[in-house]
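Shown next as structure tokens: one chain only, the form predicted on its own.
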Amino acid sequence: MKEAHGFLSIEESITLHLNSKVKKLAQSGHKVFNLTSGQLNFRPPLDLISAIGKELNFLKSFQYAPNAGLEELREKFLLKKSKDRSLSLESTSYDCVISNGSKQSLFLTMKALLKPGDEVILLAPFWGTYFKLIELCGAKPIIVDSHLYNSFTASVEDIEEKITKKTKLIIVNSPNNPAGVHYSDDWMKSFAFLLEKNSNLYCISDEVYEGIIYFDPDPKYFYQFNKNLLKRTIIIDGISKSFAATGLRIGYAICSKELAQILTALQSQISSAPNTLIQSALIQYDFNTLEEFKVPIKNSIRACASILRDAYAQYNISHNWYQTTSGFYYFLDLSKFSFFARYNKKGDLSTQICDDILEKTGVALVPGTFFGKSNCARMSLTIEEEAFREAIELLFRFLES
């Protein structure tokens, strides 16, 4: 079976997975808190739900939409970006492609561009899923790691000693999942004359989190800073995280015309198009008022990094500290917590040391497993303050003792 169905050993999304487990453990009468969350705490925009309940009026919003998406809100997506990025993403180059949700960008962006035996570089810490989506595709993923004491940021040196001959794809995350930071202005500028050298290379801009910064400054792109990179560039996006509508599955890919062509060819034959009633709501939504929808999000993901920020001031470790300033997560290395001594293994031990947290604390974190990084977790931060600064509380008891 496994040899003629090649899927069937694919595991499941391991946050979708710690989610469910901590939902039952609550269930159970526990108290539990859920930092493994990729989404926030908070409803959609009332104007977009306000938005939908009016589509529900029209015929159409149950209908068919074309293959890449309703045209209106492609456009409308193209003009954001534009408009955020201050480039010129004109219609007769670029082209947007609308699916369900950015995973779905992702991997149909993959599908188009990997062949086997082709390679893809990582930036370690990474989103699991990337890892997954490349071995799918019957590339192979090549990890450039980092380190706390960058605020996990891969130099692009190391980035540059990883590149081959079958080097076809290299995925930027900023703001980056897990490590909750966005990439400094002199990175993207070295990382855009990386790839102005190597002229065979595309790179994946991931920006799903590029709505949610809550330190200054905001992040720049390395197409920016040489607009001809955006013809091998795929910028990803969707809603799920800056209109906190991680349910409704609208993600996006803008690219060449060209390669939106593919994209939408794979589309028709995988999923067809996306959820009409969702992208007529949202040609509806004005977009100019989603600054304003973020202002609590971002005060409070701000509140509980500094929560976080005052108990390793607390516990005289802020050493092993670094600062957060965009999406939503923290990512703990482990293994420099006094309560690391106690493992006497060697090796990866994310997982273990992680049931023995939710165990003993209650506080549910991912295993740095998922993200390429040994001996490591990430939090989110995401859930009430106080709730948040409980968390810690015993989190860092636990770590500490």
The other form holds:
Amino acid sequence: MKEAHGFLSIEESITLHLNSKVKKLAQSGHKVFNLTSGQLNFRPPLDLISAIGKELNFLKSFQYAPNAGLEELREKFLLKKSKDRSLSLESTSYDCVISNGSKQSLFLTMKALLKPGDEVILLAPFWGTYFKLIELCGAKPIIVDSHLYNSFTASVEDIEEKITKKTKLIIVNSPNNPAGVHYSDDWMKSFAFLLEKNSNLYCISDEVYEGIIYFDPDPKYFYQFNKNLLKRTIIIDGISKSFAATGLRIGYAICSKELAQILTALQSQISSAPNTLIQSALIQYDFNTLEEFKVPIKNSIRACASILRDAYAQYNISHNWYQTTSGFYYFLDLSKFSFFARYNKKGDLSTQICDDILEKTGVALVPGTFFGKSNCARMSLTIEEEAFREAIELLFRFLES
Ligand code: PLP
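Show the form predicted together with pyridoxal-5'-phosphate (PLP), please, because up to now only the form predicted on its own has appeared in this conversation.
The complete assembly is shown below, putting the previous chain first.
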């Protein structure tokens, strides 16, 4: 991380920045299809909203919570994960630390684990924030590539090749942002074996999109194949995606009790515990109603994914399509479309291409650069179906011109 003018040099998160660019364009009268969003177009569950209202009546809702978060909620998250994974995380060995969004949970974890010179393996395409957080900790991101034809899933063999004496951590994000797929049970089994062989490695399992699986449900995670791996695993999750509540800022880390103590101490110095009101409301909210809440959300994402599949078929390029299964994104390999021949420069042109696409079609995409992949772009499947259809028609007419 370079310094400029004596200050730390770091860019604003690109997705948030792009959203404001798109808003400005729309405000100036252009028809814009914003496919950059990292959030759902739904309000959180009504029962959660009314629980927030009820909790407003209590003085304690406006006061500090314990640094790791309210105990009852920590236990509730532990219980939920245990149930979802058929584990018993609520034992004496593990703990849950609640933070202001899972982004903060990730930062606390990396700050606690990494020292300058350590290497961290990232599987491309990856959420660009990981890269920045690793650098902020003075560590070095090491990238393992993947491609469209394996649904953007890096192979375990390729990961193994990148492990050195300096490797401290591997980050696995399944379901994946930006690919919109989760890794197969076979992949997870091989990955568990790899971690077993490398007993000095830690693994972050970022599961924030896990609640949104609309195809091939109920995937397994590596630590379910070998429960001993949980001692070296940090599970990251939160309410942003699966409760449609990005703005409420609640995320959490589940890890060994020893590491949880360090995350708590760090958090106590940086921000204290997150918003007590929202934590209290989450204690009142019945997590068992979540599946029902998510039915229309999943239907809407699935409908957008089908529109996309049909567009590939209509242009006879289905061989360049892959089936998304989870989360709410699709990752376009721009180099596979006819229009790409017009860009006869070498290197990563995704930012320039996304700018051209926005200008010519009004469709806003996030350049692949942010996800560690050249000449790609991420699109969100979260806008209303008819608007999405219109956006895809305009986009594909341009891409196949
Ligand atoms: N992890 C991944 C893979 C994400 O895509 C995001 C947000 O887009 C986060 C973590 C952070 O989520 P939040 O801080 O809102 O909980």
